[in-house]
Amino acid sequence: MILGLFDQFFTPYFAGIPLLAIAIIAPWLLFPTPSNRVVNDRSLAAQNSFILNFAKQILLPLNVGAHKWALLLTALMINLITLNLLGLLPYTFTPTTQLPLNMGFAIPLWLATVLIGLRNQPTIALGHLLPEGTPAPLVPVLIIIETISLFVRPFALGVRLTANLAAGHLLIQLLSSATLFLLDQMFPVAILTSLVMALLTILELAVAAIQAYVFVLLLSLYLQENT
(Lines of atoms letter the chains of each structure in order from A and count residues from 1; the text may use other names and numbers.)
(Lines give C-alpha, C1' and ligand atoms only; values in the text may rest on other atoms or scores of the structure.)
Protein backbone atom coordinates (compact mmCIF):
# COMPACT_ATOMS: atom_id res chain seq x y z
CA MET A 1 0.00 0.00 0.00
CA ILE A 2 1.57 3.28 -1.11
CA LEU A 3 1.17 5.94 1.53
CA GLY A 4 1.29 9.69 1.01
CA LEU A 5 3.42 11.92 3.21
CA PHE A 6 0.59 12.89 5.54
CA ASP A 7 -1.39 9.65 5.62
CA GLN A 8 0.12 8.79 8.99
CA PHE A 9 -1.64 11.82 10.51
CA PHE A 10 -5.13 10.88 9.32
CA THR A 11 -7.57 9.36 11.82
CA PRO A 12 -7.66 5.59 11.31
CA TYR A 13 -10.93 4.09 10.14
CA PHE A 14 -12.12 0.50 10.01
CA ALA A 15 -15.25 -0.27 8.01
CA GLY A 16 -16.26 3.38 8.35
CA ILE A 17 -15.84 3.39 12.13
CA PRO A 18 -13.31 5.93 13.44
CA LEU A 19 -10.73 4.30 15.66
CA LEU A 20 -9.51 7.49 17.34
CA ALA A 21 -11.02 6.62 20.73
CA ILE A 22 -9.41 3.18 20.65
CA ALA A 23 -6.07 4.74 19.63
CA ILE A 24 -6.18 7.05 22.65
CA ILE A 25 -7.43 4.48 25.20
CA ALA A 26 -5.55 1.41 23.95
CA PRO A 27 -2.19 2.29 25.59
CA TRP A 28 -3.78 1.89 29.01
CA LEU A 29 -4.46 -1.79 28.20
CA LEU A 30 -0.72 -2.38 28.06
CA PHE A 31 -0.06 -1.55 31.70
CA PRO A 32 -0.22 -4.25 34.40
CA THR A 33 -2.98 -3.77 36.96
CA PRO A 34 -1.98 -3.56 40.62
CA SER A 35 -2.31 -6.73 42.66
CA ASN A 36 -2.73 -7.56 46.35
CA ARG A 37 0.46 -9.61 46.51
CA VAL A 38 3.21 -8.49 48.87
CA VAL A 39 5.89 -9.24 46.27
CA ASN A 40 4.87 -8.31 42.74
CA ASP A 41 6.29 -9.39 39.42
CA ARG A 42 8.98 -7.36 37.65
CA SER A 43 6.67 -5.43 35.32
CA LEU A 44 4.47 -4.24 38.16
CA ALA A 45 7.49 -3.43 40.32
CA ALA A 46 9.02 -1.42 37.47
CA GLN A 47 5.74 0.43 36.90
CA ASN A 48 5.36 1.21 40.59
CA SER A 49 8.94 2.39 40.85
CA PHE A 50 8.53 4.70 37.85
CA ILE A 51 5.25 6.15 39.14
CA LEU A 52 6.58 6.72 42.67
CA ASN A 53 9.82 8.32 41.54
CA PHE A 54 8.13 10.49 38.95
CA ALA A 55 5.45 11.66 41.40
CA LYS A 56 8.12 12.44 44.00
CA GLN A 57 10.16 14.49 41.52
CA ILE A 58 7.25 16.42 40.07
CA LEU A 59 5.71 17.22 43.46
CA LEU A 60 8.99 18.24 45.13
CA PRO A 61 8.70 21.99 44.39
CA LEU A 62 4.95 22.12 44.96
CA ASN A 63 3.16 23.17 48.13
CA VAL A 64 1.04 20.65 50.02
CA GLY A 65 -2.16 22.14 48.59
CA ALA A 66 -1.01 21.27 45.06
CA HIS A 67 -0.35 17.62 45.92
CA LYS A 68 -3.97 16.89 45.00
CA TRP A 69 -2.71 17.08 41.41
CA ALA A 70 -0.38 14.10 41.90
CA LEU A 71 -2.68 11.55 40.28
CA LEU A 72 -3.59 13.83 37.39
CA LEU A 73 -0.01 14.79 36.56
CA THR A 74 1.28 11.22 36.85
CA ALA A 75 -1.56 9.82 34.72
CA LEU A 76 -0.99 12.56 32.14
CA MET A 77 2.72 11.79 31.99
CA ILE A 78 2.18 8.05 31.55
CA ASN A 79 -0.50 8.67 28.93
CA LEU A 80 1.61 11.08 26.89
CA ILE A 81 4.82 9.07 27.06
CA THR A 82 3.00 5.89 26.02
CA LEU A 83 1.15 7.57 23.16
CA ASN A 84 4.39 9.13 21.94
CA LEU A 85 6.46 5.94 22.15
CA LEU A 86 3.80 3.70 20.59
CA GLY A 87 3.52 6.16 17.72
CA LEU A 88 7.11 5.40 16.75
CA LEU A 89 6.17 1.87 15.73
CA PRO A 90 5.65 1.49 11.97
CA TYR A 91 2.16 2.01 10.56
CA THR A 92 0.73 3.25 13.87
CA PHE A 93 -1.31 6.36 14.43
CA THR A 94 0.05 8.89 16.95
CA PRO A 95 -2.81 10.78 18.61
CA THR A 96 -0.42 13.39 20.04
CA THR A 97 0.37 14.65 16.54
CA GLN A 98 -3.16 16.03 16.47
CA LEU A 99 -3.37 19.61 17.71
CA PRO A 100 -6.96 19.31 19.01
CA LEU A 101 -5.94 16.51 21.36
CA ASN A 102 -2.98 18.42 22.75
CA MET A 103 -5.01 21.60 23.09
CA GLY A 104 -7.66 19.50 24.84
CA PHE A 105 -5.00 18.61 27.41
CA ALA A 106 -3.36 22.02 27.61
CA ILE A 107 -6.23 24.55 27.77
CA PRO A 108 -8.34 23.02 30.59
CA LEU A 109 -5.33 22.22 32.75
CA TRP A 110 -3.76 25.66 32.26
CA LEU A 111 -7.11 27.34 32.93
CA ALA A 112 -7.50 25.27 36.09
CA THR A 113 -4.15 26.52 37.40
CA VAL A 114 -5.08 30.14 36.66
CA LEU A 115 -8.50 29.87 38.30
CA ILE A 116 -7.01 28.14 41.35
CA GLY A 117 -4.55 31.00 41.71
CA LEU A 118 -7.23 33.68 41.30
CA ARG A 119 -9.54 31.93 43.76
CA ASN A 120 -7.12 30.99 46.54
CA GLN A 121 -4.55 33.78 46.39
CA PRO A 122 -5.74 36.56 44.04
CA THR A 123 -3.17 39.12 45.26
CA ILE A 124 -0.23 36.82 44.53
CA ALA A 125 -1.74 35.68 41.23
CA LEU A 126 -2.21 39.28 40.07
CA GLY A 127 1.14 40.31 41.52
CA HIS A 128 2.86 37.78 39.25
CA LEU A 129 1.83 39.88 36.26
CA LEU A 130 4.37 42.58 37.22
CA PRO A 131 7.99 41.64 37.94
CA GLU A 132 9.51 43.10 41.09
CA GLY A 133 11.55 46.29 40.78
CA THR A 134 10.08 47.37 37.45
CA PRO A 135 10.65 51.09 36.76
CA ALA A 136 7.41 53.08 36.73
CA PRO A 137 7.38 54.02 32.99
CA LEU A 138 7.71 50.36 32.02
CA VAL A 139 4.88 49.11 34.24
CA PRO A 140 2.00 49.20 31.70
CA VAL A 141 4.17 47.68 28.98
CA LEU A 142 5.34 44.84 31.19
CA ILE A 143 1.83 44.13 32.45
CA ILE A 144 0.62 43.82 28.85
CA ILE A 145 3.58 41.59 27.97
CA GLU A 146 3.06 39.35 31.00
CA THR A 147 -0.68 39.10 30.28
CA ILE A 148 -0.01 38.10 26.69
CA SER A 149 2.56 35.53 27.85
CA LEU A 150 0.00 34.16 30.31
CA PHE A 151 -2.58 33.64 27.57
CA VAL A 152 -0.05 32.23 25.11
CA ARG A 153 0.93 29.46 27.57
CA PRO A 154 -1.73 26.87 26.64
CA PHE A 155 -1.09 27.38 22.93
CA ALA A 156 2.64 27.01 23.50
CA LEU A 157 2.05 23.80 25.48
CA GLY A 158 -0.16 22.23 22.83
CA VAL A 159 1.74 23.39 19.76
CA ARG A 160 5.13 22.40 21.24
CA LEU A 161 4.03 18.78 21.66
CA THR A 162 2.26 18.65 18.29
CA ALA A 163 5.08 20.26 16.32
CA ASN A 164 7.84 18.16 17.87
CA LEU A 165 6.09 14.89 17.24
CA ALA A 166 4.70 15.75 13.81
CA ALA A 167 8.07 17.03 12.61
CA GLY A 168 9.83 13.92 13.88
CA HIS A 169 7.36 11.60 12.20
CA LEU A 170 7.61 13.53 8.94
CA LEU A 171 11.40 13.33 9.00
CA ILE A 172 11.26 9.58 9.59
CA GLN A 173 8.81 9.21 6.71
CA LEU A 174 10.97 11.32 4.38
CA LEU A 175 14.20 9.54 5.27
CA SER A 176 12.67 6.11 4.93
CA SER A 177 11.21 7.04 1.52
CA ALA A 178 14.60 8.36 0.46
CA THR A 179 16.35 5.19 1.66
CA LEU A 180 13.90 2.96 -0.21
CA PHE A 181 14.28 4.99 -3.40
CA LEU A 182 18.08 5.06 -3.19
CA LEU A 183 18.39 1.30 -2.58
CA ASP A 184 18.07 0.69 -6.34
CA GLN A 185 19.66 3.90 -7.58
CA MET A 186 22.67 4.59 -5.34
CA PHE A 187 23.25 1.86 -2.78
CA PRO A 188 26.14 3.53 -0.85
CA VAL A 189 24.03 6.67 -0.33
CA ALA A 190 21.15 4.46 0.83
CA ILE A 191 23.41 3.05 3.54
CA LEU A 192 24.21 6.61 4.64
CA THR A 193 20.54 7.60 4.78
CA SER A 194 19.65 4.43 6.67
CA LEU A 195 22.37 5.27 9.20
CA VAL A 196 20.95 8.78 9.59
CA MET A 197 17.52 7.26 10.00
CA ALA A 198 18.75 4.96 12.75
CA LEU A 199 20.18 7.98 14.59
CA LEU A 200 16.98 9.91 14.00
CA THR A 201 14.94 7.06 15.46
CA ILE A 202 17.04 7.17 18.62
CA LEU A 203 16.53 10.94 18.73
CA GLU A 204 12.78 10.54 18.27
CA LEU A 205 12.66 8.05 21.14
CA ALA A 206 14.29 10.68 23.34
CA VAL A 207 12.05 13.47 22.00
CA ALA A 208 8.94 11.38 22.67
CA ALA A 209 9.85 10.95 26.34
CA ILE A 210 11.24 14.45 26.82
CA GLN A 211 8.28 16.26 25.26
CA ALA A 212 5.85 14.36 27.49
CA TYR A 213 7.98 15.28 30.50
CA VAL A 214 8.25 18.94 29.45
CA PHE A 215 4.46 19.18 29.05
CA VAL A 216 3.83 17.89 32.55
CA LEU A 217 6.74 19.81 34.08
CA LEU A 218 5.52 23.13 32.69
CA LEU A 219 2.03 22.43 34.00
CA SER A 220 3.48 21.71 37.42
CA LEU A 221 5.43 25.00 37.27
CA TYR A 222 2.26 26.92 36.40
CA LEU A 223 0.59 25.17 39.32
CA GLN A 224 3.50 26.06 41.60
CA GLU A 225 3.04 29.73 40.68
CA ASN A 226 -0.62 29.63 41.62
CA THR A 227 -0.61 27.57 44.84
Partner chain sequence: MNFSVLSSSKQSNMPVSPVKTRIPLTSFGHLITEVKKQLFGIEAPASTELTGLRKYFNSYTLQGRRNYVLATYGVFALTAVAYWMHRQHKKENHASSSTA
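Alternate state requested, the form predicted on its own (shown: the form predicted together with its partner chain):
Left out here are the partners and the other molecules; the chain alone remains.
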Protein backbone atom coordinates (compact mmCIF):
# COMPACT_ATOMS: atom_id res chain seq x y z
CA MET A 1 0.00 0.00 0.00
CA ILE A 2 1.41 3.36 -1.05
CA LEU A 3 1.07 5.91 1.76
CA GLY A 4 2.51 8.83 -0.21
CA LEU A 5 3.21 9.85 -3.78
CA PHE A 6 6.97 9.43 -3.40
CA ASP A 7 6.80 6.08 -1.59
CA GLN A 8 6.86 4.35 -4.97
CA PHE A 9 10.49 5.46 -5.40
CA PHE A 10 11.69 3.88 -2.15
CA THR A 11 13.71 0.67 -2.38
CA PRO A 12 11.42 -2.29 -1.58
CA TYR A 13 12.40 -4.61 1.24
CA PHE A 14 11.52 -8.23 1.94
CA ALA A 15 12.30 -9.63 5.39
CA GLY A 16 14.58 -6.65 5.96
CA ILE A 17 16.59 -7.36 2.78
CA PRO A 18 16.67 -4.67 0.03
CA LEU A 19 15.50 -6.01 -3.32
CA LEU A 20 17.49 -3.52 -5.38
CA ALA A 21 20.14 -6.07 -6.42
CA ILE A 22 17.47 -8.57 -7.51
CA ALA A 23 15.67 -5.86 -9.49
CA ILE A 24 18.91 -5.07 -11.35
CA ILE A 25 19.87 -8.68 -12.10
CA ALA A 26 16.41 -10.04 -12.95
CA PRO A 27 16.02 -8.37 -16.40
CA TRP A 28 19.00 -10.29 -17.75
CA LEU A 29 17.01 -13.51 -17.29
CA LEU A 30 14.59 -12.31 -19.99
CA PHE A 31 17.19 -12.25 -22.75
CA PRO A 32 17.76 -15.40 -24.83
CA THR A 33 21.05 -17.21 -24.50
CA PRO A 34 23.30 -17.00 -27.61
CA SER A 35 23.87 -20.25 -29.44
CA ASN A 36 26.34 -21.61 -31.99
CA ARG A 37 23.68 -22.23 -34.63
CA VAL A 38 23.86 -20.51 -37.99
CA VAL A 39 20.12 -19.76 -37.95
CA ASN A 40 18.72 -18.64 -34.59
CA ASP A 41 15.18 -18.03 -33.43
CA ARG A 42 13.48 -14.70 -33.97
CA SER A 43 14.05 -13.33 -30.47
CA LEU A 44 17.78 -13.95 -30.66
CA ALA A 45 17.95 -12.54 -34.20
CA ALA A 46 16.13 -9.38 -33.04
CA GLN A 47 18.49 -9.04 -30.09
CA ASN A 48 21.56 -9.42 -32.29
CA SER A 49 20.20 -6.89 -34.80
CA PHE A 50 19.55 -4.35 -32.04
CA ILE A 51 23.02 -4.81 -30.54
CA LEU A 52 24.68 -4.51 -33.96
CA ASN A 53 22.83 -1.35 -34.95
CA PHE A 54 23.34 0.26 -31.55
CA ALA A 55 27.06 -0.50 -31.44
CA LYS A 56 27.47 0.84 -34.97
CA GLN A 57 25.60 4.06 -34.11
CA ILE A 58 27.51 4.72 -30.88
CA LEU A 59 31.00 3.73 -32.01
CA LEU A 60 30.93 5.28 -35.50
CA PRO A 61 32.35 8.68 -34.37
CA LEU A 62 34.98 7.06 -32.11
CA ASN A 63 38.46 6.01 -33.15
CA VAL A 64 39.60 2.41 -33.18
CA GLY A 65 41.11 2.60 -29.69
CA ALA A 66 37.74 3.50 -28.17
CA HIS A 67 36.07 0.45 -29.72
CA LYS A 68 37.29 -1.54 -26.72
CA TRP A 69 34.34 0.01 -24.91
CA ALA A 70 31.81 -1.54 -27.30
CA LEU A 71 30.85 -4.43 -25.04
CA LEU A 72 30.61 -2.25 -21.93
CA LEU A 73 28.51 0.48 -23.55
CA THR A 74 26.20 -2.02 -25.23
CA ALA A 75 25.66 -3.96 -22.01
CA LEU A 76 24.99 -0.71 -20.14
CA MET A 77 22.45 0.38 -22.74
CA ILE A 78 20.60 -2.93 -22.65
CA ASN A 79 20.57 -2.94 -18.85
CA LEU A 80 19.29 0.64 -18.53
CA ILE A 81 16.60 0.36 -21.19
CA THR A 82 15.33 -2.91 -19.72
CA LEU A 83 15.18 -1.53 -16.20
CA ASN A 84 13.40 1.60 -17.41
CA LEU A 85 10.79 -0.29 -19.43
CA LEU A 86 10.11 -2.98 -16.82
CA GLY A 87 9.58 -0.27 -14.24
CA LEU A 88 6.44 0.84 -16.11
CA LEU A 89 4.68 -2.44 -15.38
CA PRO A 90 2.18 -2.48 -12.49
CA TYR A 91 3.47 -3.49 -9.06
CA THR A 92 7.10 -3.20 -10.13
CA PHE A 93 10.04 -1.15 -8.93
CA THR A 94 12.30 0.98 -11.14
CA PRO A 95 15.89 0.88 -9.81
CA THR A 96 16.92 3.74 -12.09
CA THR A 97 14.73 6.15 -10.10
CA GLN A 98 17.33 5.80 -7.34
CA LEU A 99 19.97 8.53 -7.59
CA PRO A 100 22.71 6.51 -5.78
CA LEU A 101 22.35 3.71 -8.34
CA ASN A 102 22.61 6.08 -11.30
CA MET A 103 25.60 7.82 -9.73
CA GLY A 104 27.15 4.39 -9.27
CA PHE A 105 26.92 3.98 -13.04
CA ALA A 106 27.94 7.53 -13.95
CA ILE A 107 30.92 8.32 -11.68
CA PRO A 108 33.15 5.27 -12.38
CA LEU A 109 32.56 5.39 -16.14
CA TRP A 110 33.11 9.15 -16.34
CA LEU A 111 36.26 8.83 -14.23
CA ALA A 112 37.52 6.07 -16.52
CA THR A 113 37.19 8.34 -19.56
CA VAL A 114 39.08 11.14 -17.76
CA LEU A 115 41.88 8.83 -16.68
CA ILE A 116 42.20 7.43 -20.20
CA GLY A 117 42.60 10.97 -21.53
CA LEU A 118 45.21 11.86 -18.92
CA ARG A 119 47.15 8.70 -19.69
CA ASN A 120 47.02 8.72 -23.50
CA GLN A 121 47.01 12.44 -24.30
CA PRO A 122 47.67 14.51 -21.16
CA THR A 123 48.37 17.72 -23.06
CA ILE A 124 45.09 17.65 -24.99
CA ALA A 125 43.13 16.54 -21.92
CA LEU A 126 44.45 19.42 -19.86
CA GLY A 127 44.06 21.76 -22.84
CA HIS A 128 40.27 21.33 -22.64
CA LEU A 129 40.38 23.33 -19.41
CA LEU A 130 41.55 26.44 -21.25
CA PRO A 131 40.09 27.38 -24.68
CA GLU A 132 42.57 28.61 -27.25
CA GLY A 133 42.91 32.37 -27.58
CA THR A 134 41.69 33.18 -24.07
CA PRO A 135 42.78 36.63 -22.81
CA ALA A 136 45.32 36.48 -19.98
CA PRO A 137 43.07 38.09 -17.32
CA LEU A 138 40.39 35.44 -17.92
CA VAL A 139 42.72 32.43 -17.72
CA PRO A 140 42.28 31.68 -13.97
CA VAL A 141 38.52 32.19 -14.14
CA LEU A 142 38.06 29.95 -17.19
CA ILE A 143 40.22 27.20 -15.71
CA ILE A 144 38.05 27.18 -12.58
CA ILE A 145 34.84 27.20 -14.62
CA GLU A 146 35.98 24.40 -16.95
CA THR A 147 37.18 22.32 -13.99
CA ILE A 148 33.83 22.69 -12.27
CA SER A 149 31.99 21.80 -15.48
CA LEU A 150 34.19 18.72 -15.83
CA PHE A 151 33.34 17.47 -12.34
CA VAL A 152 29.65 18.28 -12.79
CA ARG A 153 29.32 15.86 -15.72
CA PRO A 154 28.72 12.64 -13.75
CA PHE A 155 26.18 14.38 -11.53
CA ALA A 156 24.38 15.66 -14.62
CA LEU A 157 24.28 12.11 -16.00
CA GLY A 158 22.82 10.63 -12.83
CA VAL A 159 20.39 13.45 -12.03
CA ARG A 160 19.07 13.61 -15.62
CA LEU A 161 18.21 9.92 -15.68
CA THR A 162 16.69 9.98 -12.18
CA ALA A 163 14.66 13.17 -12.67
CA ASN A 164 13.14 12.19 -16.02
CA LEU A 165 12.04 8.75 -14.87
CA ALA A 166 10.83 9.92 -11.47
CA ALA A 167 8.82 12.77 -12.98
CA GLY A 168 7.09 10.47 -15.45
CA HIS A 169 6.25 7.91 -12.78
CA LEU A 170 4.94 10.64 -10.51
CA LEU A 171 2.64 12.03 -13.24
CA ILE A 172 1.27 8.56 -13.96
CA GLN A 173 0.65 8.07 -10.24
CA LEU A 174 -1.19 11.41 -9.98
CA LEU A 175 -3.36 10.73 -13.05
CA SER A 176 -4.22 7.20 -11.94
CA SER A 177 -5.24 8.45 -8.50
CA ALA A 178 -7.34 11.21 -10.09
CA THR A 179 -9.02 8.70 -12.42
CA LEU A 180 -10.01 6.40 -9.57
CA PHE A 181 -11.34 9.33 -7.57
CA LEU A 182 -13.37 10.75 -10.48
CA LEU A 183 -15.00 7.46 -11.47
CA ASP A 184 -17.74 7.97 -8.87
CA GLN A 185 -17.77 11.76 -9.00
CA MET A 186 -17.51 12.77 -12.67
CA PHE A 187 -17.39 9.81 -15.03
CA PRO A 188 -16.79 11.79 -18.29
CA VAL A 189 -13.84 13.58 -16.70
CA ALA A 190 -12.52 10.22 -15.48
CA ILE A 191 -12.60 8.92 -19.06
CA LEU A 192 -10.66 11.98 -20.20
CA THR A 193 -7.99 11.58 -17.50
CA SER A 194 -7.67 7.88 -18.34
CA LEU A 195 -7.03 8.78 -21.98
CA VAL A 196 -4.41 11.31 -20.92
CA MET A 197 -2.82 8.67 -18.69
CA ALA A 198 -2.70 6.22 -21.62
CA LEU A 199 -0.99 8.83 -23.80
CA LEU A 200 1.42 9.64 -20.98
CA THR A 201 2.25 5.95 -20.60
CA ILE A 202 3.11 5.76 -24.30
CA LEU A 203 5.27 8.85 -23.88
CA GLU A 204 7.00 7.25 -20.90
CA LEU A 205 7.88 4.22 -23.03
CA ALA A 206 9.70 6.56 -25.38
CA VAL A 207 11.31 8.46 -22.50
CA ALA A 208 12.55 5.21 -20.94
CA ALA A 209 14.33 4.26 -24.16
CA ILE A 210 15.58 7.76 -24.97
CA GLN A 211 17.02 8.41 -21.51
CA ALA A 212 18.98 5.14 -21.59
CA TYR A 213 20.31 6.06 -25.03
CA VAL A 214 21.22 9.61 -23.94
CA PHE A 215 23.07 8.29 -20.89
CA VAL A 216 25.25 6.02 -23.02
CA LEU A 217 25.60 8.60 -25.80
CA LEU A 218 26.99 11.22 -23.42
CA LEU A 219 29.46 8.68 -22.06
CA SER A 220 30.60 7.95 -25.60
CA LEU A 221 31.07 11.68 -26.21
CA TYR A 222 33.19 11.96 -23.08
CA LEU A 223 35.18 8.99 -24.31
CA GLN A 224 35.59 10.62 -27.72
CA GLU A 225 37.15 13.71 -26.12
CA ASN A 226 39.77 11.61 -24.36
CA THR A 227 40.81 9.11 -27.05
